[in-house]
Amino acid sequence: MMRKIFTPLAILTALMFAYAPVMIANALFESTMGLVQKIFYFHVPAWFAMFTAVFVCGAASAVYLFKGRPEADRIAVSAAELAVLFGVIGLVTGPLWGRKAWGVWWQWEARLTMAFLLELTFVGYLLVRKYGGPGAEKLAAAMAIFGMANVPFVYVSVNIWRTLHPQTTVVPTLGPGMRGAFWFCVLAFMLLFALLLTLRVHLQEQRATLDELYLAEEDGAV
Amino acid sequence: MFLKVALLILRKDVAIEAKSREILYTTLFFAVSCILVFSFAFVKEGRAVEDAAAGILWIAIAFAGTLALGRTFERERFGETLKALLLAPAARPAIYLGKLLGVVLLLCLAELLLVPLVALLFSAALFVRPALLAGLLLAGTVGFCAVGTLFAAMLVRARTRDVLLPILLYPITVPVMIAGVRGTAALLASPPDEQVATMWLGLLVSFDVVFVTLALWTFEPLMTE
């Protein structure tokens, strides 16, 4: 299925971008922050498709480890470097329009700790199948279900530690000539993650397969 | 039975550290090199910057902590044990809890020297609320360790596990930090702020409840070839 729809999906995905800077261009001005303000229409949704990647990565893990599928393990890395990835994004975008809004870089504030935390949290876990050995599989696996049981403690902890973000509920608050083009481009990196995990775990198959019939190969000549 | 074998396994280590002590020593000399460094770091003029009794205090104990749990599963690799250990007959989450309670024992004997040290160094007045102290060190040091303790066996087999120990451990246990943190300057606080103080006790409680539970309950699947 995936197969058949992914070309069409990437040529939409790929219009969307395209487009959306028009949509941005468009959208109602903010008066207080002025220009800087267009930047949220692709930092928030580098977050959500940042959340999703976790998510889809805790979920994964904990299917690997307690049933032993190895196609879990394989979505579970995809989506773990997806999850750096989008939260890179982030991290860029937010600093960005801090510089601006806040006059700092950097704010040791709720939850740009918190995604700082998460993003490290990721970068582990790659870290760890890279450098774990063998059976790092497994050790990612439980990094990856602490990472996710650990993210409300981290929000409620630095939460009561440190708050100046924009609060979260700016989002139901958009004015309505801001929220097409906001709720466009988080349907946009939606379908980049999607299609991203997608090809990533088609690799991840491939090198799968490649070992096996290496393996097969050492039998054979044996 | 479970909480029998739990017991067992906490007996022959503290007997094993009674003998050699070497953990316990090597822990807290590091500990209190590691108060050293950071009083270069806070003090100013003589005195230390606000708050820096507390973050100095947990600073020591996660590094240490570190040390420590690196060590306990050494001694078992070493020693060839670990195997032994995971054929005996026994619930796999019981060992995990004799290892826990052995690891946050060493750690609290290390904090009954610890803190005092902290508190004469940096004149800071950690005893004012000492059951208030005492619950936040405890709490702390279970949720530190049952992270902890999870990745020290699991690592065992690893190649890099003296680096993979805090890369794992480090971004997970934050919590426990900001919180042990947080609520011991409350309490060096004049007058402590016995409802902050109270209030980050919860949060550990809450961390400690819901990392035990998933350890013992993943202890099993990532102990197993």
Contents of the next structure:
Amino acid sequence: MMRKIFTPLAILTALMFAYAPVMIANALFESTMGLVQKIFYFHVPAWFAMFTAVFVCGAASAVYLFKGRPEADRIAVSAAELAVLFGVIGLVTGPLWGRKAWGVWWQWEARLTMAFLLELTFVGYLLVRKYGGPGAEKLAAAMAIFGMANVPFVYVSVNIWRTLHPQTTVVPTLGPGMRGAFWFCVLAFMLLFALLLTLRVHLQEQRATLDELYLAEEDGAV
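May I ask for the structure of the form predicted alone now, the form predicted in complex with its partner chain having been displayed?
Since only the chain itself is given, any partners or molecules it might have are not part of what comes next.
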């Protein structure tokens, strides 16, 4: 089913990203930050996609860790790579916005620090899988579950500690002149995530099939 709709969804996603600058340009200006606030329309959706990738990775890792299903492990590693990708987008766009809004590129406050540590957790996940040796997949799965458990704390940190970062009330209180552009961008990023995850899982499946063929050839040669 996904293969049949993949191409139309890919075209739709490309068109949405092409039209997103128009939506953002036509959105109302924020009263205090002005033009720089429009980074918000890519910054926050990137974190939406990152958190989604983290939850997919964590859930798939739990299935792999407790059920031993290889297909779950393929989904987990694919989602982990996307978590790192979208996390980088969030960590790059955030300082660009912060430099103008706060006067500094980076501030070691609760939300930023915890988000950075979450990104490092999944960078560590990928490094463990690549260089950890035998059994590294299960250790990495435990790291993914740990990372998934940290997402709620990253989200509510701005409501618990006084920080420079805006609280979680920003998105629910968006005005009509901003709401449409914001959710349009969120949908574009989520579609991009779904498409990239599908491609990455398919690549993992092809690699697994290739490994099986190599093993079968070696067994035949012996």
